[in-house]
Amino acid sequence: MIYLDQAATSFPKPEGVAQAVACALSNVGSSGRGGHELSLAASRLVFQARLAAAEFFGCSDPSRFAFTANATESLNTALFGLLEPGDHVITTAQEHNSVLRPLFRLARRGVELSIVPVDGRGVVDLAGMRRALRPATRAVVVTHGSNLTGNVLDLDWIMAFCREHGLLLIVDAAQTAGWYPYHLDEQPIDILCFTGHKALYGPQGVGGLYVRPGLEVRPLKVGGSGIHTFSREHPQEMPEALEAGTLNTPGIAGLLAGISYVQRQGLEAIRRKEAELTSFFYQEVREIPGVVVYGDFTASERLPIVAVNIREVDSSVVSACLAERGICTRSGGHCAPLLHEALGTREQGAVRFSFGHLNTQEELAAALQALRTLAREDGGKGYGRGQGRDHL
């Protein structure tokens, strides 16, 4: 098996996280819930994991750590936590629907939305935040690279647009956390939302956000802290201010794993290796016959993702016809509505190729024999058009 599908989640492991798990479920008891020496050990454990996520992320505060169960949680905690009726927001059409699908439900509740345009290679119209600023203009939202097109966006114009207006600034950084080395204690990032399965190489289902110092946020649930027992209010202090009930020991010990492997490997290494073969699978794939590429190649920054589809074949039947061979992709609608308007793929969707440091360059080889003989094979004819794409 050819695993090419690292932007839905990281595959393999390392190995210390699944004994990182294996360990919390076998030797700690609940953080928080006790003063004996599983409950203790549990709550050491949290500890050195916003300890490591703080040190990674670039922060010298790791109370402003909260854990989640991945970066939707941790979405929909900052944007119903901050936003109010009346209240202006500008997102981008590169959004995933984990950003999109909060705002859309908020604009039905009265908030207001600007949605900054895309061109035919997905990239942002920056200057577009401009024209869409209003008095009652409140933050900015933006997922920081695209899980399709693997573009990335101008942070740093992003981050001196919303001090030199005075916005809340919520990014999402579910594909770029652990691939950017973020240094929140500099940048004037107002919540960080990331999920650990990714980049991070933890397991499924643990996540967290990052509140900056002196911002309050709403909790998306309230209940068991594990302090106040007696108060009809929830903590308002963090971290438990948004953690509420019982925390993913076990995620957050593969979270702590995941971290310390990147640290280990160093993340300007990591960033290196997928940046030659993203390049090495790019200037392949662009000259098959009848293959369509998606995405800016010219950025001298952007994710190790490379979008295709064969002319007019549905991208789930080009899918399936790969992993027949043992090569895992993802094809359809990525969760990327506006972004496949703007691309004029919203029927075929697309076949993303994403990949990771522990690939090879024979591996990618490999998958790109197999695009030269479905797309030989196509010839034009166009196999499996009209067949249903977003199933898979």
Second form
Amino acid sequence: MIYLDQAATSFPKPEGVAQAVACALSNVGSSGRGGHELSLAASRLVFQARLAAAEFFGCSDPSRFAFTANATESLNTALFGLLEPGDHVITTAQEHNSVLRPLFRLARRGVELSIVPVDGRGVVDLAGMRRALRPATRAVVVTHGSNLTGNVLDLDWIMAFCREHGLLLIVDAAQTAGWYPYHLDEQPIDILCFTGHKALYGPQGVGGLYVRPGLEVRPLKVGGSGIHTFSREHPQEMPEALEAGTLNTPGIAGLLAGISYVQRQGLEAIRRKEAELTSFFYQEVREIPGVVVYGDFTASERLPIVAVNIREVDSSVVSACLAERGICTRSGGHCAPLLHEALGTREQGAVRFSFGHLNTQEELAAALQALRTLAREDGGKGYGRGQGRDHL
Amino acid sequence: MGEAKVVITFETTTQAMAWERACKEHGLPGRLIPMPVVISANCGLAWLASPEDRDVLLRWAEELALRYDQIVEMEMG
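For comparison with the form predicted alone, produce the structure of the form predicted in complex with the partner chain.
First the chain shown before, then all remaining chains and molecules of the complex.
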């Protein structure tokens, strides 16, 4: 099998991640729920993971990191916990539904929303943020790197824009945590939302969010906290304020192992390898007759993602045919509806190839060869069981 | 009569963990215990030490910017 769906979840996980999860299942209790040895062991493990996350993201205060189930939960926590009716928010058309759907729900509750458009390559028109600015503008919410095109936003520009206009900056780092070198002590990012199971190489079901010191986020969930039992209100102190309920300690143990792995490998080394793979794949795939490539490949940096189509063929047909050859890709809409509309691929979707530093050039070459064969077969004729876009 | 002790309480489990880690790193005395109910029925963790260690603990707390809630002197059986 050739796994080229790393943007969905990294696979395989590095050695040590599964062992860390199993070790936690066998050796620790419930974090923050008592003073006995197993509970303390869990609390220590969670704190160690908090320290590791803080160090990894360049933050000196580990208490500013709360653990969640994933980036979606982090984003919901941030958006519902900060925005009020009457607030105006600027976001972009390259967002994932984990940003868009909470914002659309908030819009029904009186939050005003401006969506900055993208061009035909999916590049966000940053000047559109200036045009969208209003007196009531409170926040900018952006996906740092697109899960569909691999395009990366100019975060320096956005940080300067937010600082200039006194806006909150909420960053969806689902694809960029473990790829981009954040330095949160120095960067004016108010909220950073991340998941653990992509470029941080942890297990699924664990993520987190960073909240800038001094910023208070209303919790999405309230309940068990292990502290202040007789208070009718959930504790307000970070990070427990945003961690109602028993934490996923085994998942957090796996995330800690994943972060440690990335730190041992070095972010730069990982990025270099992934950039080489992406460049190789792009240079080859763009030469295949009938293949359409999406995204901006002139940018100085981009995520290791290449989304393509074969002429008008349904992306799910192509992805299914690749799967029959043991090549794992992702077809369809990638939870990025506005970006697909801008690319003109709402109906067709796209076939997304996404790479990790553990992939090899040989694997990519095999995927390219399969794509060449499919492209020659013209519009899906003879693809596996299907007969093209209408017959999968 | 019990033994005189100093109990340092915390607002959060994370504060307690940071305190314990710092004490271990710097060889400071004491250990974590469940919050004594006579101090607070609110659960959580506390740091138990001898009264003579109070000053050194507080000096390090200031030096390392460690956060805590209360310091209580009490008799413990």
